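The chain that follows stands alone, in the form predicted alone, written as structure tokens.
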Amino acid sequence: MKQTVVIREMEACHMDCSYTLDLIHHEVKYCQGCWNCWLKTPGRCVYKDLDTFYNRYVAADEVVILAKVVKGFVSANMKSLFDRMIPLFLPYVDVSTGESRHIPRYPKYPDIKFYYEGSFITDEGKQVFEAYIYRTFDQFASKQITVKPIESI
């Protein structure tokens, strides 16, 4: 059975999954750049709030991400998750595709489909919005990656 991981910023979207981070509710701490993550307790971050997210979503088969555009960017607390995923990483840098990338820690990570829900001022600013997201994604070690407006589901 295919396991699903939801994060959410959305009060009226729910699907069906094995394991929900609602970050309507839930305030991610933010990393304070410690790196007791890597040096000290590796693939643990000092805070707790986030543990069994990680399990979570290391054994996920997808991660469906349901976001809010807060001024044509993901929101602090988003963007809070996404800087507290470096746990998930080991501290060694691999350059052999031309650009440096964080070594997995895990020998697979899930695939992404990442809706957001909101406006641009511009054209480009949706295209360096989604940019964004996939070279995220993309240096997280997802295979399948999806970027679209949650109009798109």
Contents of the next structure:
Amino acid sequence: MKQTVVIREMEACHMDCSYTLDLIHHEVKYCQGCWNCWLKTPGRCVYKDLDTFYNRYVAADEVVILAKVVKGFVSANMKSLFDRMIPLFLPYVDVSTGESRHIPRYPKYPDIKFYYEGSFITDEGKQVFEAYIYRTFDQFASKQITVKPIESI
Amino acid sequence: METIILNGSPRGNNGNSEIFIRQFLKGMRTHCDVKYMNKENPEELASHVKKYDTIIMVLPLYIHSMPGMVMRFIEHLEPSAVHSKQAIGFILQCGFTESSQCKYVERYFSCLAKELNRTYLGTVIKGEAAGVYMLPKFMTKKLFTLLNQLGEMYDQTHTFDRRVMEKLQQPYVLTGFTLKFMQFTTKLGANKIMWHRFLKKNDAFHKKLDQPFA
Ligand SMILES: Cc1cc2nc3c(=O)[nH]c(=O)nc-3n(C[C@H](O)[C@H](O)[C@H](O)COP(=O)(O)O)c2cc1C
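Next block: the form predicted in complex with the partner chain, after the form predicted alone:
First the chain shown before, then all remaining chains and molecules of the complex.
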């Protein structure tokens, strides 16, 4: 059966999923920039609050993200989650594509469906936001990435 | 004209951002207040900065944008009054060699300035900066001179000097010899040497490829 993980910042209608990370009630600790996850305890963050999430994320086929737009960007809580995903990758850099990228630590990463709620003051703002989300999950080695406003689903 | 400099590194005064701030200030004659986001309450800090004409954030790139901690502060920032003439600028440094890694958040910062009703001074970008705190003096000389100049010009003109910015952001993309050289050294594994040295020192070398959550 297909494994789906949901990350959400809003109440959502019921979805079949193997795990939900509820960001309404869970405040993700900030990444401290200590590099322990690369250099002291490879693959593990000094904080343990996301351990179950990491487990389910790398096992998932698909991750559905329901995000709130804050000041034209992802919320601080969502951003901290992105920062804290660095332990899922190796420190080594690959430049074979002509750009620097981190090498995966795990054999596969889930496809991403990112739906957002909120508005932008300019079209440029919306484009930047979508481009940023694509880029982030491209760097996180996901193959299929969808980024759409929530009203389109 | 009063400016506040905000250090947006979770490592606060132990990080590379701090070194960038010190070198920028070295070029300035006018005094500038500096605050550390990792030591302040974000809501209080957002209210505190209202009384300054200009905010300059100095921060590391985290996953193509600002650290979560900095976004928390941005969440609390309120737009300036319409005719206030307040301004905002950014000095951004990152680990990867090519500064184009910063282009997404650079575009975002320019949109944010609009949303905050502040004049956008621009975003100064420097790649290959993760090791600045441990480099010997002769290797940081050029960088520090440029940062001193940036501070000096800012003091005089209240802008970021475009020519200095242009120099700092080289290389913007990996091309030609730089790219070939990097591809060659990664093939040899030379780019891993430094990581392996740290891992060995921490007695973690044998665990380097661990997949604890598989
Ligand atoms: C969680 C995390 C994510 C990072 N993401 C990026 C990135 O996307 N691109 C990049 O070039 N450097 C990235 N870096 C490297 C930092 O930008 C770099 O080490 C910087 O010099 C740290 O500055 P500081 O010492 O002031 O905190 C990241 C570092 C951390 C800890």
